[in-house]
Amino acid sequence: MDALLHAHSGLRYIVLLLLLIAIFQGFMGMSGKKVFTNGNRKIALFAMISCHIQLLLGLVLYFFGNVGLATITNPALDSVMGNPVARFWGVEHITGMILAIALITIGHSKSKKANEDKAKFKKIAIFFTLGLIIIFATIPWPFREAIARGWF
């Protein structure tokens, strides 16, 4: 498992760079007379096959793992809300990544179906940028006390 969670930490980086890189050309197609190229195509479907493994690796360790379900079901635990920790493991984290994820497929699958190259921009910049968002708020930081985990 301590293998699984270290590949789930170091794919985000790669996940936050694609995306990143994706909302970019999103902003920048919208603002110009861009034309939609196979490239753009590419980096948002690359985008979001990446946060499909990461999501893949993250239910793996939800379920298989030493937090997430396991501290959902706890018996020790007598509140899973009232503990901040366990709450973010067992909820706050799962529910925003697959909410985050939702959002960058349906960008995704909005903006093939748009028939003019600005709108495809436009699709994959507003809803890549609200599946980052919240990602961003999901991720256990380093520098977030209580349920900090390493870069890595």
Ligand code: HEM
Given for the second form:
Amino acid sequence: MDALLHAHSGLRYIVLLLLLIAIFQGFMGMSGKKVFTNGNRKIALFAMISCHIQLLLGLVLYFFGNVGLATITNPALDSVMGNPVARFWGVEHITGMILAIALITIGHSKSKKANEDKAKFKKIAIFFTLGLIIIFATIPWPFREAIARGWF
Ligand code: HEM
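Which structure goes with the form predicted in complex with ligand HEM, now that we have seen the form predicted alone?
So here's everything in the complex, that chain up top.
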């Protein structure tokens, strides 16, 4: 379980990097007469896949680890929603991340279906940006009070 947690923790940087590159390419392409290349498609695809790997690792951590399901089903805890740490791990992290990953997956598929290159870029730019904002807000960064975790 420790190894999974480390993998999940480190993979965040790959997710963030790939999303940033895809978003940058999306906005650049949206504003010009750029051709949507195979390289653009690959970056967007890998960004989405990295999110899906996080989802799989996260689900295992949530259902078999110490702080996900174990927290919300803990009979010793009076109120999950009234406890910021329990609420974050039991509810907020999983809900926010699943929503973000859903947006990214929808954006990727809409981009594939779009006919014009400009529209392909635009779907990535908009959906991936929304996803990235939610992901950023739902990571237990070391500077977040109470729920802080390490950088790696
Ligand atoms: C892009 C998506 C995600 C990112 C960037 C992310 C990031 C993180 C980070 C940085 C940690 C702290 C790791 C540490 O303490 O070293 C963490 C913990 C955790 N994540 Fe995620 N996560 C994502 C998606 C998910 C999803 C979808 C789920 C659930 C389905 C999930 C469940 C968990 C759980 C349960 C923990 C705590 C594990 C424990 O301490 O036992 N994560 N996540």
